[in-house]
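We begin with a single chain expressed as structure tokens, specifically the form predicted on its own.
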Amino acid sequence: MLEAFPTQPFQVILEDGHLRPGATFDQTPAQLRELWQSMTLVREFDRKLVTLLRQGRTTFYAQASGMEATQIGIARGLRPGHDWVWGYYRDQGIALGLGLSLTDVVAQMVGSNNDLNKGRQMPHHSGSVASRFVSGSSSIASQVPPAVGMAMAQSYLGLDEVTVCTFGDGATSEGDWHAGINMAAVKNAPCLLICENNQWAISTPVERQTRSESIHIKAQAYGMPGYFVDGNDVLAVQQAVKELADGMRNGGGPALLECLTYRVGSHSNADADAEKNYRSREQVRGWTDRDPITRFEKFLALQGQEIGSQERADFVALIHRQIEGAVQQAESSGIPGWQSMLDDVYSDTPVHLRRSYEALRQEQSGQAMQVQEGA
């Protein structure tokens, strides 16, 4: 049971791997095994797309590496295809946890033909409705009221479903945010908002966000419980959000959860040199040695389930196959045209935009045929 308003973080395995004192965990070896796979492919994904990055083959990419436990702990949480993500735009992790293919979410960073927004979002904005994982919003917090309005929407129906929102510990200097929490409260909206709290909100350090001890501390003033976990422990997350959505299933209103976790890599490409500009290479070393992936792989180790060299060095790669498959599918598939700009925008597309969609259809149709004679 989890402890409201705790002075440290709730764990389940500690930095060394063992079991914390009286912690205990219900998953098979299997189920390790794949939640160590998971996060690795969070990993190697970041790996893979700033190469991708880097070659110019998509704009904009925003790391999670040192989050990997965080995201795959939320996924494992909920109810795949049944509870709803309102995340941000660095939850690739809990967008793969959840379901989304390498090929759906690199289709989507590419903008191609089979991307499922059909090249409208963002680059790194992936969404889906059969994973139930909401595209996300470059403008910081702006997830939270529609997330809670959603929530509120699934009480009145009375449905066995709830709401997860998700953002960095800098949304939470936002009016959205406040709006948006208030909101849950007074209406006892079942909504988990959890704070990925990676510590910095691009260059400012979370000491100078708030004067808060904390970020789900913050709770007591809208009148719901708040919860502290351990964010690079993804046993501890995966039981503390499944807990919290749980007793949201069986009546109980909105609660946040943070997840005090640390952003190794940059804010995104925008930020490629940030341990020169504002963080210390000390900072960025002692928490990358306090790796959640290592940590789990000490944990593994102990329960006799060991990943040896070869299994990881193979397992890497496959990853690595896969997502370059993902790319050449993706890339292969061509660009969206015009031809689709409405397509699944309106249930009935208004008169004027069909009167505008047909006259920039004629315009083209005019054009090609002039290039046609003029050949």
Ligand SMILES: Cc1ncc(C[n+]2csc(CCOP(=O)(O)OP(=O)(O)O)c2C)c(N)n1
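As the structure is a computational prediction, the values presented were derived from the model and not from experiment. Numbering follows the first chain given and starts at 1. The term rigid core refers to the maximal set of C-alpha atoms that superpose within 1.5 Å between the two forms. First, how it differs from the form predicted in complex with the named molecule.
- In this overlay on the rigid core, R354 has a C-alpha that sits 2 Å or more away from its partner position between these two forms.
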Given for the second form:
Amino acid sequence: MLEAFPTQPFQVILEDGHLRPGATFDQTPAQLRELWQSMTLVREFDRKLVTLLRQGRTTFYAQASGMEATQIGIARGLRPGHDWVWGYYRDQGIALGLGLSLTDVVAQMVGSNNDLNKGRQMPHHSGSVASRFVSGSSSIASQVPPAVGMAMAQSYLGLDEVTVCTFGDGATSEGDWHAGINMAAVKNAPCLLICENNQWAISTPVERQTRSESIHIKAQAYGMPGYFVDGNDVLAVQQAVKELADGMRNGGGPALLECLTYRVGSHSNADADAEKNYRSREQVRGWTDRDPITRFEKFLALQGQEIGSQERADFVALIHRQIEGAVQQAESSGIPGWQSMLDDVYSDTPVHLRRSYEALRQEQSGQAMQVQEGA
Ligand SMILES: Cc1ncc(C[n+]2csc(CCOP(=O)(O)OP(=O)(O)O)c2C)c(N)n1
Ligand SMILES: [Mg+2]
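In place of the form predicted on its own, output the structure of the form predicted in complex with the named molecule.
Next comes the full complex, and the chain you just saw is listed first.
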């Protein structure tokens, strides 16, 4: 049983890869390997996407490097295709972990014809109904009130699914966050609110974000339990999320879970943090030394399941080929035309939009005629 409001984060794997004394895990060797593969996929996706950005083949990206254990632990603690996740722009690890394909995630970034959103969402804001991962707004914390609303509906309807809502440390200063978490408590909505505390909100460190001693302690004021896990320990995150989600499935109310981790890369491609100097290189190196994937590899080796260098190289090469394939598929599918802008948006398109659409259609066909006449 997880302890509410602990002073130290819950761990299963210690920094040196040893199992914490008293800790247990029930994953099979194949499931442990799958966790390593999923975290490695997220890491390599970052590497490849940064390259694609530099080549001008996509326009916006926020790295999750350093946060793989948090994101894969969240996805693996849930029932994919059953529980709902309202995430935010840095949650590609959760999206991929829940089963969104590389093709779908890349197509959304490129805004191509094979994009599930048909190019109508900001790049790098994937979503999929099949995977129950909601394509979010980039406005910080705006996902919290609707996620709580969904949890309230699940509770009214007596469904055994839960809603997870993730956000960063910076999001906890927003009005939407306070309104949402308060509503969750008041309505006893089965919403698991998870803070991916990567200790920075662009250039604002978490100690300047709040005067509270931690993020999870804030739960006390709202009247719900607050939990704290080591976000660089995939088994700890998975166990915590599973325990809390199962509790909500069985009638439990909301909870706040803080995963302590670190963003080792830039905030996004609009932030060259190394040059801006808002944080010391020593701090970044200190957290790179506490890498979640390296820690898990040490754990696997101590369990007699070492990842060999050839196995690692083959797996990384496979991921890069798959991403390259997804990019080529997106680029060759073309860019959606303006004609599809209202498809799938309304069941009954409002009259003012139908008029605007018709005006645009006439304008476009007039321009096409002028081009033809001029030719
Ligand atoms: C309402 C709102 N205010 C400001 C911004 C600009 N902004 C974009 S990301 C960000 C920092 C968010 O930090 P955090 O919640 O810790 O998430 P992280 O990026 O660290 O994962 C800010 C302030 C925004 N997108 N929306
Ligand atoms: Mg942050």
